[in-house]
Structures are given as C-alpha cells and as structure tokens.
Amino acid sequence: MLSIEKLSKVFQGPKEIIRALDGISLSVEVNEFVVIQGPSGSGKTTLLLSAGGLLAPSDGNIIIDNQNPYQMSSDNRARFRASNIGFVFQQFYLVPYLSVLENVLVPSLAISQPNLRERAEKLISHFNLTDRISHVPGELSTGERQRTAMARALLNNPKLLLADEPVGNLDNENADIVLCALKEFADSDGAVLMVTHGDRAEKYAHKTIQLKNGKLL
C-alpha cells in the first residue's frame, strides 16, 4: 500500500543544510500497522508529511497503491490525498465553529460519496460521540476531540491512514480507543503509519521501527 524509495529530504538552514530524512526505504503493506518510534526531531513528521504527498522529498520515491503522488499535478494529488490517505494528527485540526458531525463531514468537500451523512453517524456512534454530536470543539474533551479527528480520517473510507503524535496528548483510555481505532483499521484491509516519540503504541502494532537523526536503526 506505501512504499518508501530511498528518501531524503534536506532544508536549508541559516547556516548550513540540515537534512531530515536520510536515504530511509520502509513499506507498509495491507492489514499492517507500522510504526515509526524516535525522538524530538529525529524526522518522524518530515517523513509522515513526505509519505502522505503533502511535502516533496528532495530525493527518493513515494508509492502509494502503486501510484507517485508527487508525479501528479498539485490538483489531481490533492484529489487523490483526499481519496485514499486520512491524517490524524496530534493538534487534531478540527474547525472550531463546527459541531463534531460538520467537522466528520469537512472531507466530504473534496470528494463527494453516496451516503455520506449516514456513514458519519455511524462514524461518530462508533467512537461514543452521539451525545457530543451537535458539539462544537470549545466543549469537547481532549479524548473527544481526538475522536472526532479519527471519525473525520475515516469518513472517505481511505485506503492508508497516516498518523503524527495521535496519542500525545490523551490519557490512558482515550490514547487506548485511538490506538485500537487504528489496528482495527489495519486488520480490516486498511494499512497504517504512525509516528511517535513513546512506547504505548508497540502492543498494538505489527511492526516498529526506530528512526534517529534522519535514519532507520
């Protein structure tokens, strides 16, 4: 489903080039949850933003189900992002004048599905959000609002999900819904890859991998 080519990705910094991401290769295949375990500033988001076509590498390849997001043009890549990759991350991103179903349905702008109210519903039902369902994001938990971020991922039916930091800021409970939110989403032929600087993820996943400075160990 992912598959990561020799990536490098450098910036130029104001007095030297720093480079991010150093020549890593990984690949995550259907019914897997990856992930990716490193310290403040080692390149997880530099990486997790390359993989999902968000930021161009300065060298290697990024395939998603077979296709080069980065060889498309900037309007048929962000179709193609809406379509096939959910990003949930740590700040969540959720609109704050809409009420969590508004902000489950904001992916429904870019692609229009059939039955899409209906599915975010269920979305919601599932994550135990129907009391909080005409909520704006002021009067969510923390848990809550994470939540509802994993409900709007989901809402497209996307084929990766791609998650920064997603249980960094909950407690123990809350961090164990997401996390179990996502190995269902894997085992149910979906293919996940998360990046995180703890250790509460590995029970949950199929595979980890340890990123510093830019490399895999």
Ligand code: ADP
Second form
Amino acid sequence: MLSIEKLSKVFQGPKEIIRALDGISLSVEVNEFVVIQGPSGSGKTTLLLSAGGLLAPSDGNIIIDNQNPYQMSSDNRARFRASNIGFVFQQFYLVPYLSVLENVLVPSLAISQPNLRERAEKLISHFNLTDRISHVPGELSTGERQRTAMARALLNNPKLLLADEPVGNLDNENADIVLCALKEFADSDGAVLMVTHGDRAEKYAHKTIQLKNGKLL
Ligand code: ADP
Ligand code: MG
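Show the form predicted together with the ligand, please, because up to now only the form predicted alone has appeared in this conversation.
Below is the entire complex, every chain and molecule, led by the chain shown above.
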C-alpha cells in the first residue's frame, strides 16, 4: 500500500543543512500496522508528512497504492490524499467552532461520497461520542477530541492511515482505544503507519522499527 524508497529530506537551517531523513526504505502492506519509534528530533514527523504527500522529499520516492503523489499537480495530490489517506496527529487539528459531527464531516468537503452523514454518525457512535455529537472541541476531554479526530480520519474510507504521536496526549484508557482502532483498521484490509516516541503501540503493531538520526535501525 505504501512504499518508501531511499527517502531523504534535508532542511536549510539558519547556519547549516539539517539532514532530517537519510535514505529511509520501508513498506507497509495491506493488513499491516507498522510503528516507527524514535526519540524527539529523530525525523518521525518529517517521515510521516513525506509519506503522506504533504512534504516533498529531497531525494527518493513515495509510492502509495502504485502512485507517486509528488508526480501529481498539487490539486490532484490534494484530491488523492483526501480519498486515500487518513491523518491523525497529536494536536488533533479540530476546527474549534464546529461541532463533533461537523468536524467528522470536514473531509466530505474534499470529495463527496454517498451516505456520508450516516457514516459520520456511525463512526461517532463507534467512538462512543454520540452524547457529544453537538459539542464543540472546547467542550470535549482530550480523549474525546482524539476520538473525534479518529472518526474524521476514517470518514472517507481511506486505504492508508498515517498517525503522528496519536496517543502522546492521552491517558492510558484513551490511548488503548485509539491504538485498538488503528489495529482494527489495519486488520480490516487497511494499512497503518504510526510514528511515536513511546512504546505503548508495540503490543498492537505487527512490526516496530527504530528510527535514530533520520535512519532506520
Ligand atoms: P521528530 O518528529 O522525530 O521529533 P522531526 O521530523 O520533527 O522529528 O524533525 C527532525 C529534524 O528536522 C529535527 O532536527 C528538526 O529540527 C528538523 N526540522 C524539522 N522540520 C524542519 C523545518 N521545516 N525546517 C528546518 N528544520 C526542520
Ligand atoms: Mg514529531
């Protein structure tokens, strides 16, 4: 589903060049939940954004479902992302003035599919948020915010889920709900790549790989 080939990313810092990723190769197959674990600054976010078509590599290729998003026009790439990839981030990125239901429906602005409202309500129920469906993010607990973000990530029926520290801000109970949902998604013909500094995901993942200084160990 996802193939990362000799991916490198360099940033121009104020003085010197920063080599955030250095020749990373990795693949995530259908039905696989892969976790990349590494300390702060090891390149996790850079890897995830590059893998998701959000940050062009300096070198190497990203192939998602046999297509290279960086060879598309930016409009096509945005559409490709919206219909194929779900993103979950540590900071949730919910829209503060929209309700839970409206936040979950945000991806439907990018591509329209039938029965989205019904699907959104099902996902909201799956993540035990039905009682909170009209609340705005400021009225939710941290765990409820991340469960809303999970429902949003799944709305468009993505093939690939990319998660950046999705449980970094959560208590153990909510962390396990989110990790279980990621595993469940992988097990039902999805593919998941998650990056994290913690080790909680290890028992859910099919494969855990260490990242250090932009290199896989
Ligand atoms: P992690 O997510 O593992 O903490 P990041 O991928 O955010 O690591 O960062 C890896 C390295 O790249 C760090 O040294 C960071 O300072 C640097 N970096 C990340 N993004 C940028 C950027 N936009 N410009 C310059 N340096 C960056
Ligand atoms: Mg990071």
